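Let's start with one chain on its own, the form predicted alone, as structure tokens.
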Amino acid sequence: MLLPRFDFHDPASVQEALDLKKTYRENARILAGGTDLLVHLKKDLVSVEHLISVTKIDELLKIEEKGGDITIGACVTMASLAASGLIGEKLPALKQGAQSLGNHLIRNKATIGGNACNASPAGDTLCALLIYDAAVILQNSEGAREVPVSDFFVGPGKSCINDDELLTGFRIAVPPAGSGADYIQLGKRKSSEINVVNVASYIEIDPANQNILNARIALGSVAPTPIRGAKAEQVLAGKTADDTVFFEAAEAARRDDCKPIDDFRGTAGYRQAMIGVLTRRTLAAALAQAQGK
């Protein structure tokens, strides 16, 4: 299959970037990694007369720490943040994420800001964003916007990124000390297959008595858009880190927090019960963590 044709710019700026988005508004791409929509184009998905690169902008390609915070840009690849000892260190969960995705080729181009914006229910990275609680930074010609990245994604492809806007980054609070996380994929095959089912966990404990400060579980796979685990992060709030108030969390999120549907990768049923099965896995790691094991 052979892409069709269009006009191709390289802008070496943000502004730049949005002022071509702006001329071209609807016939205008945005090109990041390109795994996606190159293969979308050349299947006839979509069609584009101007496709704006991004992948040359600096301040795109950066993860930085500042003042507390972790900020990504959106343009850093799969194979950047899964190598970056920053990320490995602070944001364990998005390492893994970054590391499941594909294979090695795809990692090599594939960014986390197209993984974001081609918001797939099961996307690797999406699930680590919501249990870090991310903030998503939108910015146009009059300046910039941050968004929960709970509410960036509103259906299956579909986000609140408007039609003049760019995703430039993201920001990461750091994690306190006493908190672990964890994220784990299963998919039909160990790389290239879209997940059947996927589960990060977030936990902080308090060190003097175990009790659990803060917990935040992501589910993708099993609902129109990633999904934190509402009902199973009320049924940890407050209790003590241990294996039975995991299995009575991994019940509530298999139980009430995920709504699957069949497919051929596997049926609904199949993925509720591997959303417990990784729901208590997830948080039996993170706890590891969070305990320095």
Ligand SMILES: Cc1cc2nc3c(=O)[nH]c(=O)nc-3n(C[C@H](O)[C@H](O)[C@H](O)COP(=O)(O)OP(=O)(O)OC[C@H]3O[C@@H](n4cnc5c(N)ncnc54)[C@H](O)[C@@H]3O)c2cc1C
Second form
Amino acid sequence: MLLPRFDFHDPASVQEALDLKKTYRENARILAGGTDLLVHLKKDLVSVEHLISVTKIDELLKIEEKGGDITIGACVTMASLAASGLIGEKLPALKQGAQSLGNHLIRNKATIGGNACNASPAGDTLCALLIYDAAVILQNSEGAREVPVSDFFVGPGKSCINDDELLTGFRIAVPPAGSGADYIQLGKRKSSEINVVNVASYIEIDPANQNILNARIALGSVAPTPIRGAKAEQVLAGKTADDTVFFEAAEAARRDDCKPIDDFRGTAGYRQAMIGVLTRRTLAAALAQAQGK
Amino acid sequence: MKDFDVIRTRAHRLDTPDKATGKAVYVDDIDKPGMLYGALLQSPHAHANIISIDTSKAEALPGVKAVVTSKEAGSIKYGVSPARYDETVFAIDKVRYVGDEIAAVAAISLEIAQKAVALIEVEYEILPAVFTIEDAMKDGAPQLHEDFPKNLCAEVHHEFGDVEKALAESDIVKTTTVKNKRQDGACIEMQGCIAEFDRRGTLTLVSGTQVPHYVQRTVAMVLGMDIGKVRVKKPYVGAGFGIKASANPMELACCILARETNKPVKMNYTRDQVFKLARARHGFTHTITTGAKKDGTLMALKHECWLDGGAYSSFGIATVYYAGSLLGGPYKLPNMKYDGYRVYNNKPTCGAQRGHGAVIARATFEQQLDMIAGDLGMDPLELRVKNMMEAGDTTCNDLNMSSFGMAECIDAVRNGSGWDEKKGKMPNGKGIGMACGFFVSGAGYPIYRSDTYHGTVIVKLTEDGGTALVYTASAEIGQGSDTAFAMIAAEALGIPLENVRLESGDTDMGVDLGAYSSRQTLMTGHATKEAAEHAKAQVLEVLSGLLNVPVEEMDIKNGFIEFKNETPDITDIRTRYIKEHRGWIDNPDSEKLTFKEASRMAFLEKGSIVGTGKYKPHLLGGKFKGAAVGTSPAYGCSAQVAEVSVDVETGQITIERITDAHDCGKAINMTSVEGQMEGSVSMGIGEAMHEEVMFDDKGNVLNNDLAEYKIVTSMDMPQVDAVVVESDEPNGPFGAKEVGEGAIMPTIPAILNAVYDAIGVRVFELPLTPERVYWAIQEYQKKAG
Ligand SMILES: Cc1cc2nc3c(=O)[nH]c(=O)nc-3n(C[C@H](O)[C@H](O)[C@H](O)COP(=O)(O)OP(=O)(O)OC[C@H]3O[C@@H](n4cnc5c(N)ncnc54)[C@H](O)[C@@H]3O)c2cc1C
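Form predicted in complex with this ligand structure, per the form predicted alone context:
Following is the full complex, with the preceding chain placed first.
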């Protein structure tokens, strides 16, 4: 339980950080809030020679709206996300995710970039990133690339980020009027919880006839990565939004989309049942929001 | 009512300034010049023979100062109850659980010590292991301890009255089985210690313990030293809850390392090691049958209990007795039969935790009382009122309730919660439930058989006369005992609390059995009161001579001397006092003679004024085997009402509110009493709702940190309305008795009963995780069609 020895770097700019990453590659790790990494280092689950701290780089700390997009810097903390008026108004499910993560102390440290790179199937902001169809911005010393968040996660704790890359932020198209989203996480207690299951839903309706124009559902803790509920989304496509269709979508999510396992946090059977309940509840809340209720 | 000046107030705690400013010193804050760091090698296997241990590579690592195994530690057995000493400091030929200690290293840094531990080579012969009661009891199951066939560590069989006859005469008979899970104490401070020998061979062990006295005895016995050469001191301690109520193997290993190196050695448990040492609440399976008459009169209780004990005995012998004996109250119950069994297995050892042995028995029984009330169409609260004991009653197993404010407690929660308006009238998904309980104010007997005093206290007055110093070996572990004893000393001496200073937690200060079994307020409190009164008597005696007033006609109150009759002329004394203090700024100018002046006169006459006090309980309990367990000079009692809401689709329970009443006798410090009540509720909620130590199939703890082992967070805590009920306990100092453990008794069953009230589903297994509740609801709905 002792922190191992390492060299600590504190670059002032993205460029400087990328140069360090290029030099040390797999021998260096990015340190953001440290709420995952320091725990893993103490438990001897990862080994490093260099830690590159990125939390003082200004451009990674910004939340901005520009030309129909919202960009969120990788080092924005959960506390800042939850406190941001812009996020609360336009990406409410992300706010809910940030608010449910850990506890007050952790939320002051934990970053959204760290949450994504840690790639836990239970990660509290990841379902929201999925339903808002976020693009992940990855940069190396050569340049930047964007990856849809649905392609970013490749397994528990694994993403498609390369050794020489830094996640600098996320780009999310501002959801149109007539849309709504909701996130619910279910755990055993009310704080400092590792989710048993978590679900986010996004819905866009035609206000004239309540027809569903677009729906995205994301399921957490029921597969090796957070996943989209593809079958459930198919059920919704082109239908009129109401309790019956939500129930059918929830059934599809429960039956067809999730592949949970038994572990000491919960059984597969319970997780599956809860996916049904939470899918239905998040869809209903998203619809209410879309209708301006 | 007697009027008091210091006790029964909300005095600020003595430790508040230290703790609020972060200046309080705990073991890990202490460094000693030349100090070494120790680390333990613990078994990775649940059950194995040790073929060989090779420490040569570890010894060769630069910076390593000593590597010790059973060769250095010897084979003296120790434990909690002398009748069942079954542990050695290091495993000799066999390890019995993942975590069993094999060796220890002292080195110049913790990193080096840990590296050296990894270099110790142990050859094991893996043995088949057993992890459940069922497997451990099977024919041909692997044996943990040779002398205990079928791994049966202890059994208890008691019968009072004629249970079968009473059951036959009952109109209603209910049988249920309830199962809990092993707990962890989850003390915020993990155990740690520093051992050091001085040049004359005296060992000082500074340790985060609840029981300096028992640790001192165990260390002396295991190291083969005179008790007088072993001093155990306790700095501030971050809670115990029972887990720190006996010597642990790390303390002993640390002393041995200090002896081998002749240097101070510090050791700490990691959270993972805390889970391995365990010594917390057992896993219990209780089957209880209760018989009652149509009018609700309780007739008989038949009770069988199985304890999942783990690898060693620890407190287990007492636990298996407590699990039975503490159902004797708080209801009149003429017939009671108990069969209890504690079983060894290859998991960490369970011991004593807040509400020792009694919590799950209470949960099972109180849930059953509600079921009986339901069948009889009675309000469960009325059923309890009908059967409750009163002051002066004695249980069928000879426990005497010398004071008992049960009726006041039930009234308080009935009114406080709005029971009559809510019970039976809440919407689906919302419910209200209640339960009662009682607990000892200190075990009637020490853990080892002895006529010893359970506590001795010294009160010394400073030479200037102004301040009283209280020396006690009792253990302040966060519960507020230091403040309670300072208040008792101030009250007994008749001086303000500001004029009392207190030192505690050091075996050089006397004998005190420590902080367990909710004993200190009553027992150490008595000794403190006696010591203070002794000092006061000496002051008054000197004063009597000087003023020519009989002692009986004087008293000390609020720091002044009071005269029953005529006030004598005090000029001589004042002049003499002022002369003594020429140039000082605080010369008295009050009309009344001050305690300070009087006490200075006493010093001038007699030298140091030292009052001594002591306490041991009067002879308690019946004559049957095991009659000692459960006896106490006094019993606290309590009632609680829980209000919950249940999300029937997810199984999530929210506890909305707890109304809690506890009879603690006279409250020494009101705020501390409420603190204990609220703390008990939080621990009870954790146990009811979340807490469960989980294992893999190799005997490793799966959730060995506080992220995965879920205690209550502030977000889970409901509003708690704590109502302090004050009876006047004849056997308590100033009428005081316990609040530390009794207050947890009703929490779990009150929640279970409230959940039933909300959704009509009885749950018989803890904790009430959303998943468990969900499946219970599913099953209920399936049955209902
Ligand atoms: C007590 C506690 C409770 C928790 N509760 C929750 C919870 O409820 N829900 C939840 O989802 N999580 C929880 N976590 C986990 C953790 O807080 C989150 O995953 C958090 O978002 C991680 O962010 P961080 O900034 O601390 O990441 P760090 O620990 O700094 O980094 C995590 C990983 O991502 C990499 N990394 C970080 N930033 C970048 C970047 N910009 N580019 C490339 N790589 C990067 C690091 O190298 C590391 O591998 C909890 C943790 C603790 C200690």
